[in-house]
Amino acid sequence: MAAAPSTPLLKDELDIVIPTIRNLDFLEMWRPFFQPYHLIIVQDGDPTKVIKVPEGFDYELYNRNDVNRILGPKASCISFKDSACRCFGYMVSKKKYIYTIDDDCFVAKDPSGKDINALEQHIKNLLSPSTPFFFNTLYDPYREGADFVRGYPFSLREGAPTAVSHGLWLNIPDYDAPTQLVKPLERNNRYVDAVLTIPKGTLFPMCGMNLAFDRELIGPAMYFGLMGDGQPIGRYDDMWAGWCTKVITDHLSLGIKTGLPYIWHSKASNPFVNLKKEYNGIFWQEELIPFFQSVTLSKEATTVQKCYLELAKQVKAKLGKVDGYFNKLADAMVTWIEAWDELNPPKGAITTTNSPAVKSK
C-alpha cells in the first residue's frame, strides 16, 4: 500500500465550504481528512446562536451580521434560513477550489470497508480533463486503469477543463419530497466505481451537499439563488446554480463530472416540510427546463460573468411571465455578479476587504 502523501493535495489552494445551523461535531468524523485545510462556515438562520467547532480546525465563522456588513445593500441577493447562504462562502474565499459539503453527511465506506476520502476523489476529477463532446462508454478516460475506446477521436483526447465535480450519496437518496413520500424507506446502498463526463447539451439535477468546483473557472456561476425565508420557493438552490452552470460550462467550453465520490448521507429531510418549500418549483421546473435547454448566450459573453449576466437578463425576459418571482431572481443574479466583482477584483486591482467575525486555528 502506498505511503499518504506527506502534503495533502492543494492543502493552500482549497477551501472547504459548510452551511449550518448547528454544532459541527460531525467534523470529527471528517478530521484525517479535512484538518489541513482552510474551512469557511456559513451560520444560517440566528447569529445570535453559538455555533461550536472542533478543535484543531483552521476556519473563518460567517453569519448574518457578517454578510450584511461586508456587503451591504447587495447582501440581499443572499438567501437566508436556508443553505443557499452557503455561496456566500464561496464569494469571499480567496482559493483557487472549493468542497462545499453539508453537516449531515459523514464518511462513507468503499465496498472493501475503506473509509472513503471524498475530498482527494473530487481534486482527482478536478485535476484532470472532462470529455463533453463526445462520449466514452468506458467511462472517464484519464482515470487509472481507462483509456479511450476505438472510435473516439484523436483531436479530441485532450479533454476540456473541469469546472465541475459532482459527488453522489450512499444510504439517503437526493429524492424530491413526492418521491420521498412513496418511497420513505429507500436507502441507496449501490456503490457504483465510476465518473462519468456530462455530455454538452445535457442539463443535470445538481446537488450542493457533495460538491467542488474550480472557483476560477466558474465560481461567479455558482449562485443558489434567491430561496427560504421571504420567497415562494426553496430546495431549488443547487439545482438553480447547477442548470445555470451547465448552460454557461457548455458555452465557455469546460466539463462537469458526476459520479465518485460518495459521502454518507445520515439523515432524511422531512417531506411534508420538502413539499410545502418545493411546492411551487415542481411546477416551475417544467419551464425552467425548456428554458435552460434553448438557452443560448452571444459570443461576446466570454467571461462567466458575462455570461451570467447574459442568462440574468433572458430569465428576466423569458420566466418572469412565469411568474414575478423571477423578475426578483434576475435582479439578485445581477447584483451577486456585482458584489462578486467588488470582492474579488480583477488581478493586480487594489482593494481593501473586510476581515471576518470570527478566525480560529
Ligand SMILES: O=c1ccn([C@@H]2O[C@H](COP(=O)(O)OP(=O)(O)O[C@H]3O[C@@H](CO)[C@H](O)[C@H]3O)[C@@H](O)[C@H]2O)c(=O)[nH]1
The other form holds:
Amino acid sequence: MAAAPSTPLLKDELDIVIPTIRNLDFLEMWRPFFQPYHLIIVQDGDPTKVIKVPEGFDYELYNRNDVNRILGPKASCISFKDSACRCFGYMVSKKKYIYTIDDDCFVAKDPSGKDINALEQHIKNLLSPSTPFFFNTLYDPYREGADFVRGYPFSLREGAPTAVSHGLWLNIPDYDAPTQLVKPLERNNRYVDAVLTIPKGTLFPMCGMNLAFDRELIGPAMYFGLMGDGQPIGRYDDMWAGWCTKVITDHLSLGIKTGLPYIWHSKASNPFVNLKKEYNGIFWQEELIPFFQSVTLSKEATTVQKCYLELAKQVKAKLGKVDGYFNKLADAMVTWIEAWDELNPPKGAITTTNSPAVKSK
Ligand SMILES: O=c1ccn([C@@H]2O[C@H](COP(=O)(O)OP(=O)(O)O[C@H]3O[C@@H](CO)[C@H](O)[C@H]3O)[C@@H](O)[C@H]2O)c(=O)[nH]1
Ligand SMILES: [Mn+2]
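To test you: the structure above is the form predicted alone. What is the structure of the form predicted in complex with the named molecule?
Full complex below, order starting with the chain above.
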C-alpha cells in the first residue's frame, strides 16, 4: 500500500462527502489517503440503522432525522433513498473544497501497479487552471511535461479557474441500464493518462461517484436533483447537477475537467432496478439536453445563486410541460438555494446557528 503524501494537500480546506446505506469498511483501503481529512457521512435510508466507521477517522454523520432537524420543511429538497442525498453534505460543509466518493469505490492501480491517490489528483486538477475557451490538443497544458501547443493564443494561456474535477472508474463503468443489460460483462480496463477541460458550450454526463469541486466557486449549483422515494426518476441526480453546473460555469467563465484520477468501481448495481429508475430519464433527456443547450443567463446573474435561480425559473417555464415533475424540481431548486444561503450566510452575517450534527470521533 502506497504511503500518503507527507503533508496532505488542503488537509484543512477539504471535506470528503460519502453517501451511504452500509458500514464504511471501504475506508480501510483509503486510509493512507483519506485519514488526514474530515469526512461528512450522509446516511441514507433507515436512520435507526447504525453505520460503522473504522477507527481513526475524523467525521460527522448525518442521518435523515438530522437532515429534517437542520432543514425543517426545506428538507423536502433533499432526496431520500437515493445517493442524491449526498448534496446535503455539500451544504453543511464549511470547507472550500469537496470530494465525494461512493462506498463501493476503491483504490485503483495505475499501469505501473502503483496505488492511485485519487484525492491528490483531484486537488491538482482543482488547483490548476482549465482551458474552456480554446482546446489544447496536448491535453492539460499545466501538467508536468506538457504545455500549450503551437497556435494556442497567448492571450488565453492563463486559462480559467477550475470549478470541478470529474474522475473516472476502472472495472465497472458508469453505464446506463440498457447498456448494462446489453453488455453485462463489459469492464473498463483502459487507463487513459489524460486530464481534459470540457470545452465551453459543451454539456457532459457528470457522474457523482468520484467527483471533486470548489465549493466556494460552484457549490450552490451542485444540487443533486430530487430522486428516489416518491420521485418518478432515479440515477439522474448527478446528471442534473452536471448540466446545471456546466451552463453556470460557462456563464461565469469557470472550467470543468474530466479524466484522471481513476478509482476502482467494485460492483454493478442491479440493471433491472436501474432500468425502472432511469426509464423516464432516458426519455426526458432528449428534451432536457436541447433545453440546457439553449439556456441563456442574464448579465445580472453574477453569482452562482443568481444563476441557479434564473435557471430554476426557466426549468419551470420550459420543462413543466414535459412533465409535472419539473415543476416540483424547479421548486426544489429554489428551496435548495434558500437552504444553502441559510446554512452558508455571507461572511460576517449574524445568524442563529442550528444545533450541530451527531459528532463522532
Ligand atoms: O438508496 C441509496 C442507495 C445507495 N446509496 C449510496 O450511494 C452510493 C452509490 O450507490 P451504488 O454504488 O449502489 O449505486 P451506483 O449505481 O453504482 O451509483 C452510481 O450511479 C449514480 C446513481 O445516482 C451515482 O452517481 C453513482 O453513485 C453508495 O455510496 C451507496 O451507499 C445511498 O445513499 N442511498
Ligand atoms: Mn456503485
